[in-house]
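One chain comes next, on its own, written as structure tokens: the form predicted on its own.
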Amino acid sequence: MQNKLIGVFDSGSGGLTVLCEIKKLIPKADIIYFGDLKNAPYGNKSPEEIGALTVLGFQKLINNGASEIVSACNSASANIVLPLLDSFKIKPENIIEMVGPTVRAFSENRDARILLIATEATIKSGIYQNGFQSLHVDIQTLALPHLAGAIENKTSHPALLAMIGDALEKYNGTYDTLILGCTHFPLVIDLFKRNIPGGVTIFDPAEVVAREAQKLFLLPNSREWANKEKGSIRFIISKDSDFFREKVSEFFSSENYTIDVLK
């Protein structure tokens, strides 16, 4: 029987926030992470470009042994990921994306006044809006087209703070829940906290996505991981990045990991 290996896919460093939560819940899991830093960010690309890059990213994970995949890139959301399943020898129940777990988390809280902030591609896809509409919940959306790239490129915190503040200012008083619909955004969650009114809850989807991974991926493999103290992490990136390496060192200093840069 093939050893289980969880693959995590993202356009860059943002998926590290999801990986952090997965390792908290499944510390013994072996994980391979592909960050497509060469082509990041995805949020300003066309659906066709994102789809093609997602196919390549998934294929890299599968070629390196991934048996399950968490697609941590919101821009490569369900309306792009799910139609691609026929391209891979992987079952639908072995792929988790960001949108479904996020929407389901609000099934018992339909009175929330939600503002979803995300990349332009995610907002234009309508995938979150359609998901919440299935719960009869209307949400406000706000595209921050340059923020993910600015975070990845180590833009100064004062500049990021101004970018976030200018975008959110006109929405003050209209929401009580802010959903971070891009995995890069939690990397600067403290800056968001400084720009939102008191009483607003920030929702980071990483935790509910990790819980879904625990539910779907852990139980069938509990025997395989039973005698392990800690799982390994292999990072593969399509372009070297000081920022990525800094975040890996910050988040995973106690983990057994390697970083490979594609030639």
Ligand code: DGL
Given for the second form:
Amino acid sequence: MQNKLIGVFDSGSGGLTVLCEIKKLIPKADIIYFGDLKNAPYGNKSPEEIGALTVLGFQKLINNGASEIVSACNSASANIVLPLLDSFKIKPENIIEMVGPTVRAFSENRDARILLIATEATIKSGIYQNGFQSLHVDIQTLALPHLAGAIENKTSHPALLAMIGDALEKYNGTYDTLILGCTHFPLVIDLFKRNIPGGVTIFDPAEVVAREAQKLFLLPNSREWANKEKGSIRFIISKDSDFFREKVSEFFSSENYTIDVLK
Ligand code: DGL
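Let's see the other form, the form predicted together with the named molecule, since the form predicted on its own is already up.
Everything in the complex follows now, all chains and molecules, and the chain you saw is the first one.
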């Protein structure tokens, strides 16, 4: 039987926010993470480009031993092309994406007045709108087309704060729940907290996605990890990045990890 190795995929550093939650819930899991920094950001690309990059990213994880995948990128999750997965022999049942777990988290809370913010590609795909519609919940959506790239490029916090503030201001009073529909956004969650009115709850999907991974991937093969103290993490990036390295050492300093730049 193939060893269990959870693959985590993002365009860059955003998926690290999901990986943090996975490590909290499944500390013994062995992980391989691919950040496609050479092609980041994804959020301004066409659905066809994102679909193709996503399948190549998944394939890279599988070629490097991943037995299952968490698509820790909303823009990728919104543009997964099932027939492409099939032609690359990637099984959809071995993939967890961001949208389903996020929408399901609100099934008991249909009165929430939601503002969902994400990349342009995610909003344009309509995937969250359709998901919430199936719960009969109307949501407002707002694309922040430049924010993920600006975070990845180490834009100063005052500039990011202004960008977030300008975008959100006109929605004040119209929502009580802000969903961070891009995994880069929790990297600057403090800037969001400074920009939203009191009483608004911020929902970061990372935790519910990690719970889904725990539920689907941990059993029935968890015995493999039973005798281990801690799992290992192998990071692969398609382009070197100081920001990525800084975030990895900030979040995972107590983990056994390696970083490889595979161009
Ligand atoms: N972190 C990703 C997301 O959740 C991608 C952001 C980007 O590359 O534009 O959408």
